[in-house]
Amino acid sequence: MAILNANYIAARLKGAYEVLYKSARGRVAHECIIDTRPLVDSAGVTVDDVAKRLIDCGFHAPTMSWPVAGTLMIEPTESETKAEIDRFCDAMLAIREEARAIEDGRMDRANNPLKNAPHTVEDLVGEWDRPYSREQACFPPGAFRVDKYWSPVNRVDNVYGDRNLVCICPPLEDYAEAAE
């Protein structure tokens, strides 16, 4: 069953993404690696952008950049229903279309739903000066309308955190600031 689900995803994403490794017979096992590296050149979209955009769609990203840098490794497991897998594939396909809009010059290379993902409620209530709609930002295919998962924070800055290593609860003043 896990094999079925993985091969189904590989089949549904065909044409949009390349499956990096297949057996001689064109099959994958219980998981598959899809290549998002071509998007870097064509649209400036990184594997990180895809992963964070999936959050807007209400998904946890697949394994990122392992075992091959710049790729996503997808393992659906047997427990997932067709509907859930389809929701995931719809999200992945929509992300590919968003990248295509950048490739075609219909969307800005720096200011787009992929680069700005994940979108938060804070984004919505602020000034909206983006070249795409709030609707597109927050309700991409895959996202639930009523039961939408809202990311509690925008994209986290990893480099900052490693440079300024703070590994205990920040003092109260910081809480007060954050609340402001």
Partner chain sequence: MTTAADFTFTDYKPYDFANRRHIGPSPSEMEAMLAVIGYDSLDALIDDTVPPSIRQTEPLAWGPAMTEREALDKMRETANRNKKLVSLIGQGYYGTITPPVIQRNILENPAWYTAYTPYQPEISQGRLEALLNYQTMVCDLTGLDVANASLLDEATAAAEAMAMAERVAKSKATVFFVDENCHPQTIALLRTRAEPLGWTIVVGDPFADLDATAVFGAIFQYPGTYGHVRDFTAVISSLHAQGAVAVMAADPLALALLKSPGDMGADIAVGCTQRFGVPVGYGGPHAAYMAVKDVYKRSMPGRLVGVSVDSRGNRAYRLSLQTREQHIRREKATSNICTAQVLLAVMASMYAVFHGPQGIKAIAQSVHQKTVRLAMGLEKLGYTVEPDVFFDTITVDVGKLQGVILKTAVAEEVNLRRIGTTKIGISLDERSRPVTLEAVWRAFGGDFTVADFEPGYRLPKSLLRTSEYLTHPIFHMNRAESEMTRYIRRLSDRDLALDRSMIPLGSCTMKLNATAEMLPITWPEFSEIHPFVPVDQAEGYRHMITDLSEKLCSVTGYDAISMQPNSGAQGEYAGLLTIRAFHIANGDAHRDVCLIPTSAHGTNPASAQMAGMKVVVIKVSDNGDIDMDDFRAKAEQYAANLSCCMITYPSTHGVFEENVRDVCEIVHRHGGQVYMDGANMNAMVGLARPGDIGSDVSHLNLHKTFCIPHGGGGPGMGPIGVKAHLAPIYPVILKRMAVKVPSRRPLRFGIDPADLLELLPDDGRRRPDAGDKGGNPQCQLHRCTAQGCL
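Switch over from the form predicted in complex with the partner chain to the form predicted alone, please.
Partners and other molecules omitted; one chain follows.
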């Protein structure tokens, strides 16, 4: 079932994304590796942007940049329902259409739902100064309206925290005093 599910995803996303590591017959194994690298040149959209936008749709991002940098490795389990797989595919196709809108100049290259994802409840109810609607931001295709997952924070600079460790712990002296 996992192999069937992965091949179903590959077939649904065909034409929108390149699928890597297909057999001579065009089939994939238990995982479907989607190449998002062409979107960087055409729309300035990275694999991180796609992953963050999937959060708006209520999905945890698939494995990113493994085994190839700039790709998503989608590994549907045998327990995924067809409805959930279809919801995921709808979200991925909608993300591709948002990238296409950037490519066509219908959406700003820097200020768009992909670059600003994930969107929070505060975005929905707070001030709004973006060139796209709150509805497009917070309820993209594939997202639930009832029981929606809301990211607690907007975009965070992923590598800054990795490269700039900030310790907010008390100084070691405090621990030494407490031990005495």
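Rigid core (definition): largest C-alpha set, two forms, superposition within 1.5 Å. These figures come from a predicted structure and were not determined experimentally. Numbering follows the first chain given and starts at 1.
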{"item": "Threshold 2 Å Cα movement between the two forms at Gly126, rigid core reference", "value": "yes"}
{"item": "Distance the CA of Val166 travels between the two forms [rigid core superposed, Å]", "value": "3.0"}
